[in-house]
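To begin, one chain is listed below as structure tokens, in the form predicted alone.
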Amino acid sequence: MNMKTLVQRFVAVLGILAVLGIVGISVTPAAQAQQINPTAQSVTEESLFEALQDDQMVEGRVSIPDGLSSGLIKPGNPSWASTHTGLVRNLSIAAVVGAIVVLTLFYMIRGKIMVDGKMSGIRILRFTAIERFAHWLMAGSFIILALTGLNLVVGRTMILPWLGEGAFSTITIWGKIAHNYVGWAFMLGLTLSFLVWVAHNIPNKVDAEWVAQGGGLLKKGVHPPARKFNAGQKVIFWLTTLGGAALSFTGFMLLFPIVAGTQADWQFYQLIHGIVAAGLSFVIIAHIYIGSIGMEGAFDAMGTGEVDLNWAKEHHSLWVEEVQGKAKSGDSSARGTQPAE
């Protein structure tokens, strides 16, 4: 066998070995992969949900202080989400629509509450600048919070189809930012309002007579006596104070979930936040009505701070007597409350 033949055979053997090596590399892993059954050797999503309880979840690892963000899958979340989107959404819609319907019917039946006699043209100071500032700070911030919060609850189902995804997304993002920051203004207004008015909103026996006569709201010509705030206004004051405090506390917990505790606690705070907001919205809508189109001369109290003397005598007669008595006696606390043309 000559040298040329040996070289040819050697090259042929190398070629065969190379082909076998390539085939072995490409075939062997494929054959091994075909022997693995991922479904049989891994946990399925269905079995995972069956194994986990409502208060358990699949967790990852996070480096931020908020440990709640490590939750990846929790079977109890769908039931909570359905409660939130169902109960809170329905209550919010019922509060807004119900208030509008009730007040519309009341206006159609009773009409605008007018001053029986003509306006006297004499003005009397009812609310000072600090009182009006506290009121409008709380009222203005609440309206922004109510609108942005309502969008978070019903926006996806009622506003998104109307505006479209682009506009709705922009409004919702900016609304969420406004909701987070305006909440602090509401807390400040709520605190100031409580401090300047709590002394005038302690219930007394005069309130019982006011309630017995329906506050003069149901029948023309009826004007039960009242001090600076009547029984109806006191109810609104305490509902706003207590409801606002609940909204402030739960809102703080929602802003800082690390303080809230467990995820279940955070979800509870969010549920309470939504329910209280719905109820307080009904109260505030009624308050806006009676303080604007529902009663003649009422808006002046928070507009300029001064009201007509005849209006004051009809709705807050005891308060007028108290103010005029202090003015006559030269009491320094009555300064700025004397009737003036």
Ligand code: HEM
Contents of the next structure:
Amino acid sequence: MNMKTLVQRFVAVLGILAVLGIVGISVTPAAQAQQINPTAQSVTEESLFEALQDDQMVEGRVSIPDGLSSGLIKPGNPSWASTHTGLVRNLSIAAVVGAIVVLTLFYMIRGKIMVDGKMSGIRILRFTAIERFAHWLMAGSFIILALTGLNLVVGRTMILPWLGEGAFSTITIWGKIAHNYVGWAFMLGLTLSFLVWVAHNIPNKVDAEWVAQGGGLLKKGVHPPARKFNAGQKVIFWLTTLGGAALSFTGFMLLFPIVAGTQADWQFYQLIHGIVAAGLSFVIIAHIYIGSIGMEGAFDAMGTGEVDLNWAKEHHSLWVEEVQGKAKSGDSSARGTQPAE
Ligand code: HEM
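Shown: the form predicted alone; wanted: the form predicted in complex with protoporphyrin IX containing FE (HEM):
Starting with the chain above, the whole complex follows.
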């Protein structure tokens, strides 16, 4: 091989290497984009999300016992957060707006439910001080929790724009603190209400008759018999008890995430907490309507504790017979239930 051939071959090899080099240069950046290293190069959050799968995580290192706090970015989080700002938010709005629409229609069609006969002027004890204390502890705390919870879900989009950042952040910070602490008062009120009323809320044959007659809610002058609580109230009682228990359990887990388990568990508890809160709010708005402006004479039961005898006869006829029978026979459990003129 002469010198010229040798030089030609050397140049050819260099050419091939150069071509490979060019290919290499054009391929490498695309491949590197798939392997982002946050500590070695400056990256945007978006490119990290794009590069990772939902179940992957960008992790750092921590020396504290809570290893989960080393998670920096987890693409699963934004997709979970979107259920909170999507599903839970929509359900909450639907519950409040839906209840207002349904009750407005009910009011327009049926009107306020009045006592058909005149008020007798005779008062009968319906709820003792302990029952009223349990009810108002549960009711007052529930209303605070519902309003502060609703603010966490819809506040940023619906309240912030007209309240402004300063005022909104103040009420949201205090609302969050209130939500964390008032939850305990709700649990106490719920437990007390359950204990004082559970015996009166066991379903029985009388309830079937009440349901068959639409509870007398749909037609004027219809008064199906009922004991202390009618079938509709029993439904409210059990929804409050079971929904309240679910809210208490999931709320407890969210307050103490270290007890709750993994990140997936917290997300599950938060989702259930939001869905149950929306559902129970719908029921309770309807309850508040009937217990106040929707029915003549109803509020007194939880206000002073005493109701008019004719109101009681129309809405809870069997209960009136029961307590009057007990009062006549001198049963001490009926103390205070006899008419006080
Ligand atoms: C301003 C709000 C509220 C008012 C005016 C109100 C009114 C009433 C009244 C008048 C009663 C007795 C009905 C009767 O004599 O038969 C009652 C019962 C009851 N309340 Fe409330 N309430 C309110 C809020 C709440 C809340 C927030 C809850 C639950 C978280 C609740 C749960 C119950 C339960 C379980 C009963 C017994 C079952 C029933 O009557 O439906 N209440 N309420």
